[in-house]
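Just the one chain here, laid out as structure tokens, in the form predicted alone.
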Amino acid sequence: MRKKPLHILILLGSAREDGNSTRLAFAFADAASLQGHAVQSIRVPALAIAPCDGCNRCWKPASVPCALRDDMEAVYPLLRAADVLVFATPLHFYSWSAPLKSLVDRFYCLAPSRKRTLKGKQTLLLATAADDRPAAFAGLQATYRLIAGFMGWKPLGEVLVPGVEKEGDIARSPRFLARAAALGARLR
């Protein structure tokens, strides 16, 4: 008996609409869609999301879920409804893109000790870098893994693609596109 389709939310961190990390995410999305899963993507740089200012008002009962009022208000319900969260980002100075980092920082109000938690979500990390050294991803991987542990997520995998700088360079790396697609095809 087949399980019900998963709801997958892809958070696209690239400012390039057809950037390498976006193409990597779409390889994953296409395979997941073929398995019958519902896939939605958000271009994070197109949103107006302020960085967390550490005010801690989200820890008071009246705040729902964050005191800051911006496009993140529309993202929170999508995060809660998703079974799988996919972070797709180009490597920017050895970490997330700035727009994606601002969004991730706003998960603070959804920490596992809160009733509005994202605990138990399945997650994936898809990233590309101009740097051709696989070690360039160490900072991003550490951050992602620490956040996943803190939030109580279940990481499903990572696809990290070095040496892709110009838009479209990922087409020269079909094995990485295939790895992303394989993760999408394996979702259950």
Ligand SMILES: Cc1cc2nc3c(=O)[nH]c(=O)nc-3n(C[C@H](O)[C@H](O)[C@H](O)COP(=O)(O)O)c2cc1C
Given for the second form:
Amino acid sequence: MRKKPLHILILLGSAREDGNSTRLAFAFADAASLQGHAVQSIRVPALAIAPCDGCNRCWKPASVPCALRDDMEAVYPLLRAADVLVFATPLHFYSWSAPLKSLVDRFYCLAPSRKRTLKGKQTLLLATAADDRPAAFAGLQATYRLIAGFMGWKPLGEVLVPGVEKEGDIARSPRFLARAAALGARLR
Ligand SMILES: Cc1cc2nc3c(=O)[nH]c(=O)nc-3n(C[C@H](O)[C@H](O)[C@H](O)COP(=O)(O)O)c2cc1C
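And the form predicted in complex with the named molecule, for comparison with the form predicted alone?
Shown next: the complete complex, the earlier chain at its head.
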């Protein structure tokens, strides 16, 4: 029996045109596309997404999900339609990039206690760092896992690539690219 195609949304956190984390994401995306899944990626730094200002209007009954009017309005429907949310980011000061952080903060109006949520999604973390110590990812990894637990997501895996700094460095880490591709190939 043919498996059902999934909708995969990749949130690219790098501002680099051909960044290491973006290449890692595309290795995953190419393999997932070959399996017949529908993959869409968004370059988050290219969007105007303000950080959540904590106005709490989204907590009021009958209010819009988020009162802020910016590019996030176009992202919300994509998030809700996705079966799989992929976070692909460079490590910036031991966390994900600032544009990605702003986007994630805007999940506030879709928290599990709300009417509309992102519960039940599958998720994946792909990240690259200059530091050659895997422990450099500890903060990002903890943040990602706590968010996945809080949001009610099913984590599919993490590919964390140390020791890649300049654009294109990841080409010298084929085993990590292969690991990302393997995750894409076995998505169900
Ligand atoms: C603002 C900034 C902060 C960074 N912070 C870290 C860091 O905390 N730890 C680290 O190992 N690398 C750090 N890096 C290096 C990047 O994580 C690394 O070059 C990564 O591979 C870039 O991925 P990209 O090409 O997808 O943007 C930083 C780079 C920038 C520009």
